[in-house]
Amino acid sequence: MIRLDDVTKTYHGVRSTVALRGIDLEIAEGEFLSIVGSSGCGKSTLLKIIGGLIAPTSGSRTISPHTKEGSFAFVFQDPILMRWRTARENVRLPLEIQGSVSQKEAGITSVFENLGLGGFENSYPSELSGGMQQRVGIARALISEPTTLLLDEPFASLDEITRERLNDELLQLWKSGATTVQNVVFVTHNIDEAVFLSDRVVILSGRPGEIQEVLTIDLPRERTAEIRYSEEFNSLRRKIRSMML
């Protein structure tokens, strides 16, 4: 469980900017939560506070006693792969930093297979498509065996078909039990993506970001492509869109 109570974040520079204000949010174990809102509303700031990368200016962040701070992993819009390292060497990097390569070397092969990267271990980033590069970025996050995976618009730069394919793969990977991930927190501008992936969607107002609503996505958990064309799906996306206008 991750809980935020009355969280506000202010950035101080030439002038002070209040990015978030009065955020109350609880993320349950085993939940897929998405955060949506207009550009500049504080989505990425909220994600970083949830993951413990930055501290709130006021308010509090608490995690359940059995959750360790090191059990959070981030995936960003740019996978930030080292161009001089192969895909496998990029994924191995966190293990090298931890000094645990020898104990977890077999895990690299497993995560490559789980993400459809088998056969591309020795490819360099320049030899991979955008979708494959993002898979490598996700693999690098998973190799440290996190319980909470935080993703900041990871598929924003991809074409629609590739994005939908990776949505499917991310859901299957999370539900399969093939990884240690229990919770997923996902930032996106794409309303369809948020509805398709999530158990709940947090809708932020414009700056300063405040929670307008936390919407439960009451759709069957088996999310097939056909569900995108259902009336229930479209009703949810219309509701979210109306709040973001």
Given for the second form:
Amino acid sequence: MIRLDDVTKTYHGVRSTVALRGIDLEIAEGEFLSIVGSSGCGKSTLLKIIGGLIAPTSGSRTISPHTKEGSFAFVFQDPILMRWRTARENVRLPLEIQGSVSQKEAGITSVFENLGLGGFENSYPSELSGGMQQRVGIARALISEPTTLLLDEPFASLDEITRERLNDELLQLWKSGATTVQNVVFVTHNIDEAVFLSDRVVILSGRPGEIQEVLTIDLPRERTAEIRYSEEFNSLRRKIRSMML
Amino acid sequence: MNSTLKQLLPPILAPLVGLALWTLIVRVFSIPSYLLPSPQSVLTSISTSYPTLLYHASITFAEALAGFVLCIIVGILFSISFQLWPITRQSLYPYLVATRIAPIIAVAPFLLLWLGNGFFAKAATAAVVSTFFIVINLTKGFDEVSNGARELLRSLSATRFQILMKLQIPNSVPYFFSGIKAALATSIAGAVAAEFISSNSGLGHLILSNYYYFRTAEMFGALLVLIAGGVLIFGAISMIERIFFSHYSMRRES
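For comparison with the form predicted alone, please write out the form predicted in complex with its partner chain.
Complete assembly follows, chain above in first position.
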């Protein structure tokens, strides 16, 4: 469980900007939560505060004892792979930094299998498509066995088909129990994606970023590709869209 | 095949045309050989005196390469300390430019005075002019890592030292190679400049001593050996970079 109480984030520059204001949010165990909002509304900032990458200017962040600090892993929009490392070496990076190569190196192979990356271990990033690069980015996040996975518009620069396929796969992987991930926090500006994936969707209004609404997605948890064309799906989409003005 | 031939032809033909023109000018205007010897007489001088040329070349290139290695070591140490201890960067980086602005020919006498007339003073002169390029390029390579990559490493709780080792140093490899290519040229220049001031061996000494006797063909011979040696080392560095460090280069990804 992760809880934010009255969190505010102010950036001090030439002019101070209030990126986030009065954020109260609780992420339950085993929840898939999406944060949507237009560009520059502070959703990335919110994700980084949830993950403890940046500290709030005021307010507090509490995590329950068994959601250990350090069990957060990020996936960014740009997969940020190191061009001089093969896919496998990129995924090994967190282990090298945490000094756990010997214990966890064996896990790389199964993470590669789970993400459909088998056979690409020795490819360099420049030899991989955008979708494959982002799979490597996700593999790198999973290798350190996080309990909370934080994704910041991970599929924003991919084409529609690849994005949908990766959405399906992410969901399958999360539910399959093949990973240690319990919570997923997913930042996106794509409403379809948010509805398809989430248990709840947080709608942020822009400048300063405030929570406008938290919507529970009461679709069946078994989400098939078909669900995207259902009436309920569409009405949820419309509802979110109307709040994002 | 045809297109590679088309690409290779101009760089092969250009010097041949140049040599033909050179020969022609020397013949047509009957230029005395102390002013401008014909290419043939330069070749003859090289072929008759190549043991001497090689001896002096070995001295100059030993000085230049010692300076080159020294500047790489010193340059790396400075660059890394600038990253790990910002105070060193704040206090020293601005003055690094001074080592580049000061003409080496004016600095060399001091080094010769303090370090003696020998090999080490020449190597030191070569190193002093060249360190700048290593530090400037490495610092650029260390600095120009994306904010995203920094953020990724911070999200993994990497230490300052780990960020340097895992991200900044590998990122700087192509910058490092540009740096050492520039440093190679100035190392050779530094060694020759120091030889001009005081020496009794080396290609710089050879050029200067022949100059006093108007033995221009011999001067040309020494100059050509100097260029050929430099180009050879330059080519070797480029080859090492291409073969062993190709994945570090900044090609557009995907």
